[in-house]
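Just the one chain here, laid out as structure tokens, in the form predicted on its own.
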Amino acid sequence: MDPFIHPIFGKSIKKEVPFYFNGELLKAREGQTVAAALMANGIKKLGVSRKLQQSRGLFCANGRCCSCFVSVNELDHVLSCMTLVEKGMKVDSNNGDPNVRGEKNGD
């Protein structure tokens, strides 16, 4: 049963919002977090751990564990469980440390 289908009217109660994950076009529902939208699209691996290179994903879902970091519109280390999906948002896996000394930071 689709949780976004109204039980009496039988039609969707939320608008679809297109967004990209690693360049792939996906659909979310208005008001969903990035993590919930990725899970709804069957994506559970959000990146790899820096030290052990192991898969990371949604763990606490309330912004405390930092296991669900992704890059959103080229901004590194965004908590996917606390960020709402926006139309056209570009989300990428988090596979390393943020670039704090890159050209975009003036170095």
The other form holds:
Amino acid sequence: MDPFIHPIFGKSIKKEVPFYFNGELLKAREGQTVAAALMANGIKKLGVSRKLQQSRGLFCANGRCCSCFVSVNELDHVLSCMTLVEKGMKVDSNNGDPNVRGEKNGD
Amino acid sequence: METDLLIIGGGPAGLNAAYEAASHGIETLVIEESFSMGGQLRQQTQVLDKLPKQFEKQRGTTLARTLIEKLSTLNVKVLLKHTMIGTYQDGRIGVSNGVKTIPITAKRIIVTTGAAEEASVFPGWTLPGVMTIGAAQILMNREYVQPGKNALVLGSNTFSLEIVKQFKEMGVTVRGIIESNSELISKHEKIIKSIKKDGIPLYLNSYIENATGVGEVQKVTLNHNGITEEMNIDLVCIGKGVAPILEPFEIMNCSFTYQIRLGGWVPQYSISMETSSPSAYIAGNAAGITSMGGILLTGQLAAVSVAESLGFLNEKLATEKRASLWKELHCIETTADLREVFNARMALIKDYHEEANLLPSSLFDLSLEEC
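Given the form predicted on its own above, what does the protein look like in the form predicted together with its partner chain?
Every chain and every other molecule in the complex is listed next, the one we just looked at coming first.
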């Protein structure tokens, strides 16, 4: 974990939350977004773009740009910057077209 | 779901509008697409002065809490992680919670969607490690994560320079500020002086030729007055300013106008902050990029007009209240170096009143008055 000390707010005393990224067990701080938790673990590449297969990561951190999407608990195309990390959450890279029209999504 | 007033956006403009409206007894519903209220205030550690007179000088993060706490005893309902995605033909607003769409019947709507950061495109700009300057601020102040170790900042507006100052405190080394113009965009003398004192290299007449790296940004080629230089960088922050977020206004068929001083395309609105779409009002940065004082005051202005139109405030009181709020807005925007913003705002309103055959307003003479 990142031993980050904020110059104004001091050290984060939020408790640790375990979660998985591509099967690997990682630790986040409670209240962090998935994108930030991954960056705190040194992971910047969240997946590849569907058409040109280029690396993607956090860009706007504000839910506008769709650069940081991942799968969360097998739901594809979730914005990692707008999703708070939860205990045991399974996060996976999206490396192609998201399966948004499949049966599992209710269509 | 039914409500008197629907506010789209739980940032400073929306929260202050909700407070004003609910104080008059209006049943108010706020929808917010994020997981918490406060909008961009949630990561603003800057101390905000030049706020409306009922607010003390305070940090943005504190102001977010202040605004949220003020709503606790009022008739305001908040739906987090809810996004406006469309309108029905009968005027109801379609709001999605990610699983289903909820139709909302509202007598009035105030849209406070705020502003989004502009991108800057160069080869390699999509690499992880290239992000907006606002994203870096979110990582530091909301998420307690260092965004990188060696940074280049593209763009030299005041916001970019404020974050550059903060980078130093966070252990991020700024290897340069790159500006395509021949002078810095920011005119904030105190910050510029401090940045020069810190010895942060300023590259004027410069641009990024490309960014490269395997899986994330590792190298940036800079073009400085025609001379190229390669740098080892793991963070590139794009600080090219912000523009109003317009989708809900487009969905509601609002008319637009172009005002570069307000951030580009903006919805047209009247002196009451009403748009060309019936019953829809606007406030905050969506109505033109301004300071926090302007964001809060336009929220209050829209709410006063909604209170009048719903019969919670009589015409005389509402007109008086609007006049005093416009005077305060005028004073804040002219002293906060935003005189051009205020003038552009008044020009927009004047045009709209003429086009829509609305009554002219004595408030148009405000800009001549001294504060």
